[in-house]
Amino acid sequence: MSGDKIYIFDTTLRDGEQVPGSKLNTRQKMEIAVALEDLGVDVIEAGFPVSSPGDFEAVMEVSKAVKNTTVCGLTRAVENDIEVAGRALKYAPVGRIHTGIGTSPQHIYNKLKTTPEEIIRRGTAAVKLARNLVSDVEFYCEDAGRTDNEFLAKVVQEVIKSGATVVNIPDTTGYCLPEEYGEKIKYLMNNVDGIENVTISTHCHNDLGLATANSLAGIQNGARQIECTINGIGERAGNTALEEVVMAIKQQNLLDFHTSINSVMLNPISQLVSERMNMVVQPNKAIVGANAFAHSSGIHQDGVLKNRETYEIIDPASVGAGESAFILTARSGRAALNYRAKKIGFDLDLDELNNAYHIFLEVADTMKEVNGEELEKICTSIYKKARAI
């Protein structure tokens, strides 16, 4: 396959699980991790090992459950965090410690109450310690989205010198516009020595609904890893949705990039995560929502029945969604009515279809959707009248 590979780092089990009321137990984390490996993700961030005994156990058991995928544990730039993560990852096929510290003025002065110089010292010390435990170390510059680019470049430069193999540039608060985030990645690519020897990662939050757009802007400007979650779940408004960035790359042939994701598994894993985390997927969610391939307008239904690509840029089967759905409402036309009637065994001639459509409209005006049972009643009544004549 030609073009650059974009590595998919899934943090459903860590950042995604930080949604209130969506706690997963170890068995559920293992189940989802195996599904993520089958999906083709490159890195699974399984948890924050030092945060609780349960998270430590989950990271360790996920490490045992997967066969080839890199397993990652999150830490702060704190010695004990890093050592605990190293122990949790000892069974991983490939273990990655993901350590880091805040780099924006808001984090440096308000949260950490320290200095820029101390941020660099603590960051580089954390990377050096982690490299003593694993060969794959990712460093995150928390709140990079609001960090001055010149200072951000200094931090990135120093952690690369200290042995980081991946550097994460998070838009932690979902603050950036796509052009701004893309320029930030571009600035780093042009101003950090040795950056070509590491992987730059995006980690975008969705507070302004721009997580997917920002992630794509990131890879267009030099990033080669996208951090994301199934269904876009995560703190506040959520994270970049895995299914969205993967299909955007695939459908747009974006700069000839590719991923290792088996897109046919996107809907099944979306449903699995939704059920295990007790989080309903909004119907209009891109790619995996119930309405993503549903049509109720007569104009749209007629167009799709003539040629699916008239109103669908993605084949539903390519993301495991089966086939297009034609929802019968008062806005539906004869084409969709005839299609649905044939699906339940009624082959209506033109006169029967016209008669059925008039009855259908009367029924449709009284309800949001005409279901299969109501449609069968309409078609049966038309058949009986035709035979009586």
Given for the second form:
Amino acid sequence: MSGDKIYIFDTTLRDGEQVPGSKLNTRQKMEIAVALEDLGVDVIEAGFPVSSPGDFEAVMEVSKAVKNTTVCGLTRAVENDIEVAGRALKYAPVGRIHTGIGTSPQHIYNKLKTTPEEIIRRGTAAVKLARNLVSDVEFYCEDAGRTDNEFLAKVVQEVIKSGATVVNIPDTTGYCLPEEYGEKIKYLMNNVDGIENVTISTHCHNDLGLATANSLAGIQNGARQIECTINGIGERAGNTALEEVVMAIKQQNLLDFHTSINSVMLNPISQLVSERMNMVVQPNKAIVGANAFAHSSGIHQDGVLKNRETYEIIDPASVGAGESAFILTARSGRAALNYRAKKIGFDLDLDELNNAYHIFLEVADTMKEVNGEELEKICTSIYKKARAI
Ligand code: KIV
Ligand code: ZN
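Based on the form predicted alone presented above, generate the structure block for the form predicted in complex with 3-methyl-2-oxobutanoic acid.
Let us now look at the entire complex, which starts with that chain.
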């Protein structure tokens, strides 16, 4: 395989689980973690161990449940957080501590009420402590999206010197435009000594609906890890959707990048997460929404029936979504009606199809969708008239 590998860091069980009303218990976290490993993610962020005894237990049990995947625990740049995370990760095949601190003016002055110098001091101390416990330490510069690039470069350089192996550049508030976020990564790549020895990670929130675009801009400018969640769930408007970045990389042959994701698992894991977290996937959600491969207008249906690629850039089977669906509505045409009729055993000739289509339009105008039962009634009445059965 040519081109660079993009590492997929899944944070469904941590940032994703911060969605109100979607809390998972340890058993559910283990079930999803095993599914994430089967999907082929490189890192599973399993929780924030110091936040509660339940999350500590979950990180520990996920560490035991997976075989090869790196398991990650989040911490603040606080000694006790880091020590607790180290203990929770004791059984992980590879354990990663994800520590960090806010770097934007909003975080430094409003939230932490401190100084830029103190941010660097706390950040580097956190990395050094974490490196005593595990060999894989990721540092996040919280709100990097609103952090001045020059100061950000200083922080990144210092944490690399202190032993960080991965540096995360979160657009915590979903503030950046793709070009701006890409420029930020490029600036770091060009201005931080030793950056070639670590992995730069994207972590984009979706407040402006730009998380996927920003993550892709990040990798086009030097980042090699994307942090994301199944179905794009997460705080507020959510995180980068795993299924979107993975398929964009695959479909567009983006700079020849590749991931380890087994794409046929994308729809099954989307459903699993949706069910366990009690969060409905919006029907028009890319890749995993119920309508992602459904066609309802006559023009589109006719085009897809002649050649699927007329209106589909992804084969639904390749993402575990079965086959394209043809929804019968008052906008549908004869081609889709005939296709759906055949699927339930009616082989209509041209006259029968025309007659069925007239009845169908009358019925369709009275309802949002003509379902299989209605269709069967229409076809049976046509057969009865034309074939005297
Ligand atoms: O959005 C964010 O900045 C985060 C960090 C804690 C990594 O989730
Ligand atoms: Zn986040």
